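This document opens with one chain alone, in structure tokens, the form predicted on its own.
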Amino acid sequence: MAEIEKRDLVSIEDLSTDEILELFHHADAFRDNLLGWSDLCRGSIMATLFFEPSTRTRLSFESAMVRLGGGVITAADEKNTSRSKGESLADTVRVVGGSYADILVLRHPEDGSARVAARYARVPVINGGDGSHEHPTQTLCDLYTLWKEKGRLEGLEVVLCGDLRYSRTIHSFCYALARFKANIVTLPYPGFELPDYVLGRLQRDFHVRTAAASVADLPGIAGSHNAAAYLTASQPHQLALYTSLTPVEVNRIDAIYMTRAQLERHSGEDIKNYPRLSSKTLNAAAAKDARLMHPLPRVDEIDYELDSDPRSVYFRQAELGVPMRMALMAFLLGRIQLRSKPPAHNSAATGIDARSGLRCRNERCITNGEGVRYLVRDFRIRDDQANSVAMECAYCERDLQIRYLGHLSERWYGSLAPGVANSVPLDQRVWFESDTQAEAAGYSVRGG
């Protein structure tokens, strides 16, 4: 077999949108047959490095490895790995990504992990779930599921309710919905909204617009309507005759996407009458044909009596997990082919080295973890203006301003005013968000 150029699923954005509806074909052919696959992958390995609780990720991918008739190895236990003994990730993926595995899946706390784990293993490596980044292939199986239940994903009116600023599932779910021209209503827990960084890349990548939005009366979210808000990137010309007293109405629902709580990344929040939603939910008028779904795992979020109500398709979404992972495996493995082209950009290329300057600002960003001790702080240009420029981390992806720019041997630093950067060769740069993060990295203002 010829060798592929390697491929990795860090994001939803490292498939195109014709690549997504390729796979959503190929995985109705394995659901159709799901024993009838086992020489597809023969002599291939799997690893499942899981270094956070799964079950339905983790057993997903490692069912549908087996069922392509590969073979399994898994570390479903940090503590019964060497990254207790402070190996880091990238030391991980490269051993475990050689001779042990063909692909990996990767779950890990920090943000941005799964870019680092690929950029250092030889294999394709799959994000099944870094921090609160992105879920990339439960998002995956989530459009499946709309794509199977609705027929479409275009123009389909999702709600999205509960934990949105903690939720990786949400925040890919989100940039996916935008590219399929799906409209987006947000129900939050209050304090609990979709983070400002979601929220940027969904306008600069996606042009989504964002108005106020009145929600038909959904029993069990009570308290959220007051922070709706209605996204779209599918008719912003319509968008363009609101304003803030004129809420877009929503009286009709395709799909309530309800998540728990993520107790596991809050620090230290207090949740008091967190959503619940039981059959008064769905009898709303809105609701009649919408479809109830759940990442998993539930707490006390969504009623057991629910679970017979055929709009309740959330084990449906698990179900589907297995045939979608199949897909996206042999298609990263070579033992499948799409006609579709990737997409244009290159998420993994590296961006600009930081040198004594930036740091990104998530707490929870690999950069600001483990990989204090090894990696590179990188960031890649977003909008090169006048006076500033935006970048994000090359990891997490989290926006910096950036307003100072540096003359990295001769140590001096200044304002971004036009003119100001092509003073300084490209090896010589140096970018800072203040001057006092500058001064404090060693440089004098220029001229000072």
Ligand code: CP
Second form
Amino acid sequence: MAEIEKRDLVSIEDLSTDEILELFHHADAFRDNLLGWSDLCRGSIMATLFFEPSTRTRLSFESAMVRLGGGVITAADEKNTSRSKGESLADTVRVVGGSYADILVLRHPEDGSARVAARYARVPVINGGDGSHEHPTQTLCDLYTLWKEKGRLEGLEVVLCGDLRYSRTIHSFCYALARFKANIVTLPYPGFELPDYVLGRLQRDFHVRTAAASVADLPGIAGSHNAAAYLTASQPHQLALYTSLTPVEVNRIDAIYMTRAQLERHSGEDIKNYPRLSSKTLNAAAAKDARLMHPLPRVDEIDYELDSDPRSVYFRQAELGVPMRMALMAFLLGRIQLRSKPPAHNSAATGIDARSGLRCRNERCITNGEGVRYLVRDFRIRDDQANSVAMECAYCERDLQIRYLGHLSERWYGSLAPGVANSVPLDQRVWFESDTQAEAAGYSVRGG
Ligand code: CP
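Please show me the structure of the same protein in the form predicted in complex with the ligand, now that we have looked at it in the form predicted on its own.
Expanding to the full complex; the earlier chain stays at the top.
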């Protein structure tokens, strides 16, 4: 078989919109005849490295690979791997993605860990959920379900409920919905709104604007009506209709996406009355043709009585995970080809070595966790202004605002001002967010 270029799926942004739609057609073919593909990946081995609990993601990947005729090796419990003796993720994936397996699926508690795995493994890496960062294959299943249910993805009206801060499925889903010019209404549990870095990216990359919304006709969703934000894609007629912070009524809802409180990422002590969807919610006029979605596991966010409502599609999302993941793996292993072009940008690109200067602000980033031992911190420049430079961590994609620049060998630093950067050669530049950070790294103010 011809060598194919290694592709990873760390973020939903690693697939182009056309590739996603083409994968849906392959998933349809797999689903129409689930038993008919047992030669397609014969001889290939998938390793599932799951360092957090999972039912759907791990087992649907394993089922998908078995249906494709390949083999599966699994580490479903970190305690039974040499990670419990202190082995790094980098070494683990170098070994398993060396000669043990042809494709890796990773779930890991630290944000940015899937990017680390993709950099160190020789074989394709699929992110099965990295901390609260992203869960791109759940998004593929969610989009595929909506596409089948609604016959399209363009311009849907989607309500996102619950813990939007820590839910990785929500973050990947938002980026994908914005690409399809969906309108997104957020109904966060108070204090668990979409993080600023997600909102910033929606605005920067997809021109999505935030505005207030009234969802008062959605009964049965506790809590947060007044905190609702309305995000509208940047289409001329929409911009004219919904200007920032102008309340708008939500008259039609295509999907309500519910999430559980991510208690593995916070104590939950601030949560007293978490939203719960009941039949009253779906009785609302706006929800007449809505689909009720949930990535599962459900805890207590959706009444069991709703399971029999034909608009409830959460078990269908889980079921469609098998053909969707068959299509993804067959593609990444080079067993099916896509005509569509990959994304123009390269989210795997490395940025600048921050040397002793910068540190990712996200305490859950792998560069502040196990990566402290071996990772070179890596930041991409997003926006280069005269007095400040916007960067993002190349692993977890959190923002940093750089205001000071230092000289590596001369050990001085100064505030960024027009022309200052040009006075320091590229290979001598050291960046800082604050003067305190520069002083702590052993730099003195220029001319001081
Ligand atoms: N939706 C999802 O990721 O489920 P699991 O945690 O069971 O894999």
